[in-house]
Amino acid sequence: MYLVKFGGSVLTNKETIKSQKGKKIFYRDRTARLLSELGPIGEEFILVHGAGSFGHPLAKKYKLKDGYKKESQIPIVAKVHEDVRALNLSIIRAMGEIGIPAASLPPSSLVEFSKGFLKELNTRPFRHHLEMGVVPVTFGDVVPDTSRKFGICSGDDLMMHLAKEFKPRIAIFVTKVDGIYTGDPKAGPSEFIPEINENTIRLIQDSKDDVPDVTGRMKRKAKMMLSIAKGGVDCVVLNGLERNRLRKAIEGRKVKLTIGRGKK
């Protein structure tokens, strides 16, 4: 089996928030032809998804990752859940005009947060549809926490646990460019790094824009992929603008991407 992450600014438009107040686009067509390099190869997988505009925006204005702090935040987090779950039902519908069988598994339902880190997830309902043929799909959402009554959980905090738990042959991150790089290559010179590891991670300075994001960047993801390697499970970022580049890495051809190797 794989796993494998459509990150949020691949699904929608994050950066309408910043001069369009409160719009969420999700890019069906996209997400659609996404899909379609997933469905085909005849492989179980698990499909983990972003927030994207959908989430962060009223998440990172409420600072609902840091937990409760007054009572006007419960409202929001109701909304955010109602939104994540819009974007998550949008998924669910494209991936069965396909013919993929899915199933939507909240992690509002699942996981459970202490102190704002992954205490414990249920893989139980995984398992059970990965045995039934039909394809679990979960996503970035607004979870309980034990000592802050909630938190966020990410889809990179998800594919970590995830990877533990299930071993995939390759754990992949999908983004909007072609793996990790030292900077922000649409603001300067910066310099690709095909494969992460102890010393090309210090490397990293993650770009300092004003697009929201309450789950980290670049450097955050890239500290993950090299947790999920140390378990044993090769982990990709990959760029899923550019076609037929997902299919390639699950089938094992050579594309361009970073690479975390699993230590074995």
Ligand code: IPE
Given for the second form:
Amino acid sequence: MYLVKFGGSVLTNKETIKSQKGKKIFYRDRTARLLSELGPIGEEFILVHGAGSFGHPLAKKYKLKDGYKKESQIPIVAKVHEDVRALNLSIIRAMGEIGIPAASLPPSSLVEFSKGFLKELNTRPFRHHLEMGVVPVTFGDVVPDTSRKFGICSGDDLMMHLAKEFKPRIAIFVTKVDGIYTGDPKAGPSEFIPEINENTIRLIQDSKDDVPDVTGRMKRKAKMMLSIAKGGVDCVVLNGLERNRLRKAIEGRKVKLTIGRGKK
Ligand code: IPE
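The form predicted together with this ligand is what I need now, so please give it after the form predicted alone.
Next comes the full complex, this chain leading.
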């Protein structure tokens, strides 16, 4: 089996373009194309997706990641639930349209956080659906936190835990960039890193937390790849905007990507 995460920036207008500010746009055609790259291979998989513009802006504005601070956050928690479920439903529908039977497994009912970290994930519904031949689909969500009332569970958190539990053949992160770079390729000179290991991870520059994916999140993503790889699972980051890269990676063919090799 394999695990795959569609990043929110691939599925939605996550990076706010001025004219789209405040709008939640789901890229239906792109998503359908990516889904069709998963379908025909005939191997079991679990799909995880991010929240993009359906989750991040409100979660950030009301600081939901730090947990409960004031009562005015509570309706926002409910609103973010509603929004990420709307995105999820669009994806489940798109899967149905191309003949992939899928079931939504919302983290808000399956995950428990404590102090901002994932403590428990009920994997039984995942196993159950896989056995039935139905693809489990889960996503970044607001989840219960035993010490802070609520927290934000990202699709990346789910990938880490699912990789540990299911030991897939490969864990694939579909993003808008070719893989991991030493810095932001848009901001200045930076090098592509084909393989993440203890040596190459040191080359990645630390950057401020609130800059978009390609910079701030790069090091975090790389650390997560190493951690998945340490658990024995090959882990790759690739560009979902390039047609057929995902399909080829699943088939084990050579494409441009960054890999963290699972320690066997
Ligand atoms: C974020 O999930 C969840 C919420 C903000 C509710 P992710 O962190 O996995 O989403 P993307 O992939 O960055 O958009």
